[in-house]
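As structure tokens, one chain now follows by itself in the form predicted alone.
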Amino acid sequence: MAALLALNNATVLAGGLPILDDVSIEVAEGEMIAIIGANGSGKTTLIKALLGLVSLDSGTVQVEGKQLSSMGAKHRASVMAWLPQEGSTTDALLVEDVVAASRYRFDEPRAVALEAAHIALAEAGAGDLARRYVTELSGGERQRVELATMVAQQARCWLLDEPANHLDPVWRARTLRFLDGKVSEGTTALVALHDVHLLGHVDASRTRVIGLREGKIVWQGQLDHDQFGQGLEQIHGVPFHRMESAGNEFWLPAMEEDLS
């Protein structure tokens, strides 16, 4: 059975230098993948490559064994939903309209789309924002609205680039737990993070980690793998210490005095 999404020997160049360097990954239906690495390691480019938003200098992108380029817009929207680091909506639109618009692939009356938007907003913890204008929202509020658009779109796979961006500590934890819950319901998810301790809020047993460094995959394995700490050192170049709280694992980089 073909993978839901696949990158095959993908390379993306900028100024003649690789920002994604011969990367191959396969994403199975219902899988959670955390893409981790330092800023500039290639995480965003990897996600955009899977979405077809950057051109590959070599390699291919496939969806269910077929070339991504052969898919129409509505078909793509049924498979993939995207949450970028920064929202792109700059017009003074009502939140409910923005979320309803994410359902463009459905042939349905506006009233049905709005009802689905309100349900999605409530699920994402943003129900009170429905009648606000997007331009009036804080960064954290916008991020919650973006999550609601993914819920309303009803795509099979979510690709999220730093989904805890702009959020306070409570909403960071809630967002990762919300994402983990969607995966438990059958949604496929790829989430790019540079803050690795946020992985303490997801189910380690069903989370696969792909670690990037300078555009290459340098480590991959399950989050509950006993060598995950060594993997973090390969990815970031410094040791990490394991901590535990309320039954969850958290990984923190070594203090400067430990590196001397």
Contents of the next structure:
Amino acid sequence: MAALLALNNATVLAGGLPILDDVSIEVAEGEMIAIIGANGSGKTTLIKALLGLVSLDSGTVQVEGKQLSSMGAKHRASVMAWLPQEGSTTDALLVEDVVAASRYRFDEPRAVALEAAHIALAEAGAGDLARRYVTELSGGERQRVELATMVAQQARCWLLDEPANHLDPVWRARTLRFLDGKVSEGTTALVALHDVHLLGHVDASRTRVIGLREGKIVWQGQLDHDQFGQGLEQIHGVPFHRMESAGNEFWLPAMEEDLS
Amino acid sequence: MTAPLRLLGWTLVGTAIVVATAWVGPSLAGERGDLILIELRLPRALAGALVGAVLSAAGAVVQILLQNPLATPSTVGTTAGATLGVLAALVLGSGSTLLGFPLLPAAAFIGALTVTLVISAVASRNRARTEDVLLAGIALTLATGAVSSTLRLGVDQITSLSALRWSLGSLTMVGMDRIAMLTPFVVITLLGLVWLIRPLEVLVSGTERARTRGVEVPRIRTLGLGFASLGVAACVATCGPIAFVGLICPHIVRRIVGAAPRILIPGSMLLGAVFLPLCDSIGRVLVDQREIPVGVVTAALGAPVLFWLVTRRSRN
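Since the structure above is the form predicted alone, I would like to see how the form predicted in complex with its partner chain looks, so please show that one next.
Next comes the full complex, and the chain you just saw is listed first.
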């Protein structure tokens, strides 16, 4: 059976230089993939390439074996939902309207969309925010609303670009746990992260890690792979030390003096 | 009270204000008072309401489509394109129809559409920033303005003077015949813009987000700019270019009731429909014995608002 999503030999150039360099990945239904890499390694471009938001200089994107470019916008929205790195609108919009708008593909009456939006907000722990303006929300509240828009869209695969950026440690953990919960219910997820420790909040046994460096895939394997440390070194270009505390695993990059 | 009832209530209030503006100005006492009211003032008020509704709603939609609160048919060059089209038609002085269509709206529409297509092409590029779109609009406004000026130089003084008067934007000479010509364009434009509210509810959160939520962004953008251009072109052909209505009214509505397009667009229509006749009536009483064209009044009010918006944005 064809993969849910497939990126085949994708290259994206910016100013003649590759920001994604001959990258191929396949995402199976129900899978959780973490894309890790340093800033500027191509994580955002990879996600946008899968969504069809950037033009490929070479390569293709396929959804269940069909070319993405041949699919209508609503069909695409039924397969992929996106949580971008940048925050949502700065316009004064009601939270319930923002979430209801993510159900555009359903062609349903507004009352139905609003009802679904309220259910999604409750699931994301933001039921009390429905009648607030998004411009009045804190970072954590906004993130809950963003997750509610993903829930409301009811797409089969979630693509999240640095979903924990600008959040405090508690909300970073909650966001990743929420995502892990959705994957356990059958949602496919592909999440870009630069902080590898956030993966401590997801089920390691079902999480595949793809490491990007300078637009190329330099390592991939399961999160609980015994060579994960070497993988981090290949991804970031410096050795990582493994530490353990209270049953949790931590990876710290070697300090400058170790590197000299 | 439900939203449709509220809208109906505000529409009735707005209608009452529009009708009342017909009584503002030099006294209607005397034997010709009724004639002036029925033949001149009321048609002016009606034309002002129609033009104001179109310009304001078009401004609100263009702002959403281009993701910029400063974008309007004026600032992105659509008005200047329509102006050039009408000036060309006036100066070339060909027949009253073009391929079966009334000449002035046809010429205005061709001018507006040409500029709009260029702006749409700039806006649809993947990496186009909103500043690029606005700068392209300014460049096109200046370029079409230069061509318009050159056209004026090549004609006799009387035609040039009438072109200058027309370019100030005025409702003075709009009678029922022009309103009859304008109305179908207004109806098509307003219905078209209302029809786009649903995808615009998604687009207001960002172009890329809208694409991933199922909106055919290029199609909606083309339709939105097309309907806005059609309406603006018809308005320019009717009463000349009237600036800033599309900037001020949506901003006032946004500040009062929020930015949701399902409220913003009808609200902008309503406010524009009241605002323009009000400005026209102010122009009638501002200077004794003389009338100031409504386009001058809206520009005088709009320029400070634009300045305030720019400084507020830079503070944020």
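Rigid core (definition): largest C-alpha set, two forms, superposition within 1.5 Å. Residue numbers count along the first chain shown, from 1. Keep in mind it's a predicted model, so treat the numbers as computed, not measured.
Visitor: Once the core is superposed between the two forms, does residue 21 show a C-alpha displacement of at least 2 Å?
Guide: Shift at residue 21: below 2 Å after core fit.
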